[in-house]
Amino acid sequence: MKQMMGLINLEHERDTFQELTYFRCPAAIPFAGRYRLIDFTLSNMVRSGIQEVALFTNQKYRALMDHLGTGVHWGLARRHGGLFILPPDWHDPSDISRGDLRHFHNNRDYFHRSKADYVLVSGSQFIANTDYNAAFQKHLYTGADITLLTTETKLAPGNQQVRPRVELDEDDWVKSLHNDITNPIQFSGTYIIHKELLLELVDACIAYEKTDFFQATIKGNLHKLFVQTYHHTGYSAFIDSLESFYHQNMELLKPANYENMFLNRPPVLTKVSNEPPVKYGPNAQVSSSIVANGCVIEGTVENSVLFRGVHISPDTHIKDSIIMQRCDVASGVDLENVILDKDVHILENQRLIGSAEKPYTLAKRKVLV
């Protein structure tokens, strides 16, 4: 798919994350095991053949930057395309842009370079193993000036944003986008345009102004624009916010949820971490978890997420909990409904109970007495 760049643009994204957010921006929180928020989409575009790839970052990327590196974990490590990682560099004088238009605005250069005719546009808090190569065959075909990527999704206790709910016509063109819950087609975030186009709709969203371009160029232009919509089937999931994140977590534990995710449909890439196998210890009991590698776990994990490298001491308990890598449990500890984010090291005999509405939630690298 070479007429088509990807840009990721995390300016508007929800980071109602708590303490997950304190040291990195949501895109770069972990997933499931071994991801991170930002892999899925990655991993969607270049699987679609997409061979350039820029990010649009806002605050908080240092984690970011380090995940990602030179993209060759993605393939994006090229000569001609790759990855583009865009901070925020607003200097010039003349500039009167605000929101994600100054992005756009003060890259304007890049989009210039790029050979791409096409540009998909989607953010990093929609989760799905898909292929955007039938989408952008259906917008070559109907002649739209935008395609939209919906969804069905359930949306999940705990997300903050209003998703604007599509409603379409009998051959798939947008007749609006509104809040009415009671559609199901829900928009993803995703959507393709050309290039030319964008950078048309931009001028005119500065010039008036405006702070968000998919709100003012395309929910306010419906009237103007033809945009047609791509709808995707299969398993996903909106993820902005601290209790969304782990009720998707714990939906994934169940087999029906990770098959469609992960087995049934190709591989999402991440960076790559060579660890070891799980190490079991004699008295260890495993059930309905999901346990990365390196991990060694000596007591009793039921029902949870266990990142690369953690360690759980015998004589504890996990259940319906969230562990990320490395860190350090140790005996007698009993966890219930509990996030603990990296190098998090828990000495003994502690008891830790959340509940599923509000999980009990430990910043990085915390020790707990």
Contents of the next structure:
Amino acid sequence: MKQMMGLINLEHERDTFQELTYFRCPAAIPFAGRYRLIDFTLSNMVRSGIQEVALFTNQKYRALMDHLGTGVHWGLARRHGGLFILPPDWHDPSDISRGDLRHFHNNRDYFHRSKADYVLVSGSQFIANTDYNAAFQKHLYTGADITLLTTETKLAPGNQQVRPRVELDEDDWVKSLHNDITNPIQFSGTYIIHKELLLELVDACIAYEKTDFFQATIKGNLHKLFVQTYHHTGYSAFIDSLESFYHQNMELLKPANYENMFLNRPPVLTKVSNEPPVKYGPNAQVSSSIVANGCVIEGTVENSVLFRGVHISPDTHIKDSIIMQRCDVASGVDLENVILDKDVHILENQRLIGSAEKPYTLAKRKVLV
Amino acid sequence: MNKEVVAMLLAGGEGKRLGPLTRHLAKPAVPFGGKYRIIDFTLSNCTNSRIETVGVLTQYSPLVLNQHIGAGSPWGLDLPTEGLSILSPYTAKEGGDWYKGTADAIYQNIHYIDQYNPENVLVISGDHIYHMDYNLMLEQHIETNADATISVIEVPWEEASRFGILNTTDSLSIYEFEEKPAAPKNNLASMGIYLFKWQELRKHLIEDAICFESTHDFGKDLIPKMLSVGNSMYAYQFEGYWKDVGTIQSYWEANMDLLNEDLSVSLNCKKWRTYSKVTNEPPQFIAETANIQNALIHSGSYINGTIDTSVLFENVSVGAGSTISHSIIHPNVTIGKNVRIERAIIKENTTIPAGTVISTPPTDEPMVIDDDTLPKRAVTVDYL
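Would you mind generating the form predicted together with its partner chain now that we have the form predicted on its own?
Next comes the full complex, this chain leading.
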């Protein structure tokens, strides 16, 4: 049976998250109550039968490494295959590669050693609960050189990057890749390619001093390569800015989106912790919210996302907000359109009101007196 | 170097008084507190006391328990040479037998304990909810040079006749053991936690095994025997978080107590973590129509109805217009629309159809409902 390996390439990730990425890379941003962005891609990979995942990291990856550990929570602490974090540290004096080609060049041995025939390349900012295996089967069946995963999703307010649009013929072959936003079919950033072809194209890129593998090879060689597509239907999101991060958290509070992402589907896997169940106090009022374990809620929470271990005191009102791990909100507080990063303490009787377009954000470990 | 202490955890009991709750699983595997199983507390005590060699003795309906414990990784007991071992009854060249009593279970695993040649053996059971540092007991055990130390807890005098009572001198030296005495002389009840010098226990286990009249039980046979031959035995007085969940009524009460407790000193005590097998369920979704007060609710739950004074385990879904009060809902229960549940315990994987009413009168023990008992105990109300 043909095998795929996974490659998560973080070199070209957009980083316009302000306070949220002062100390972490975008892939490690907490999302939807208990996850980090990378969990979605990683979960899709392992449930598609991928047993080996490599990760090109380039900066601020301490939190990411802490989160991933040995990969045990994704079933990647394996005898064969497993998780390989490949940080950017290399000292080859003959190296002339640039951009993300440096990762490919300096980790070439790793690709040779892997027994997988195909590579599924992905970023971390496309969020969906999907099965890459169907895309892989289509790739094999059509005999394509490359298969792009496409999706149709409305651009959220604040999406920074215009995702490449894909123009198809009637058999789903790619005719062109462009930036015309009237075409709803977008490239998700995920594609499947044979390993030998990948390495061949990497060599060509390095020889011609290219800096972006996808741009240079696939976009630039559409006339030479057979490029297929596999279309993802159902809920999906691109998260590449503070505004899109806020908007997509709020989108998940709609029952249909939550159900599409989490219910009656294989679970999204993440690092598990040891928190007790959520405790609701005698005067709690909670509605339209996602609440993670370990929270103690004594006040009012509406239309908000609460991460693990958050404490909401009595007589406090939280609305349209995202409260991350272990935040402590004292009584008499009023929060609306606010993002609190981890370990923020809001002391008594504070009032913080942001706007839906510009949520008020407090960085990690701030204490607001 | 010899090991200071090896723990032997008795987890093979049926827990008869829990009736329908233990129909398909052993008492230590009964769910508790919205997330845990009863054995989690004893295993976490071992981890937190840095006891890293634990034999778990299983017998009655062990499947759920075995899958829960696995290799012991939630408790950090998946260690290369020590760690956790599941010790089930076995056959060998000379035949084999079920564990005939608590003492027999240890007797049949003498070879397991001998591997580590420990100074002491701690015998505990997976039946109680408590936080205990076994090292404090070990310290006293070594200080008094006792052959056996038995952990006790003070119970109200009027209830003392329900327990196994240890009569002690002022220095806590034990001179008599009375099982459920009609006229108790003391109010120190045995918690079923024993610490023995291994060589002394080993000798008594071998003698007990060939004793025809013995029922091979620690409380009934071995402890009285050790007292009668003059072994030095001391009581260790425990003070702290402890709950008995022996009957359905006490099981229900112990769960309800959690709703009024400061969890930071019980389930969520940061200095004494309670570890459990963790599953990867999504965070709970509280819908617009939900109304929740006084509740413990675990991951993966999807709540559209009203929850009042109840404990909900993982993956429970509650339909709109439903009301759940003073109840315990075990994992993976699906509750339809317009259901009313009062003072009941709903077992794992049960589906409650729309319009069902399940209500236990306040004078009765809470009903235990599963797919089998549901048709007999519930009333269906047609709202249309």
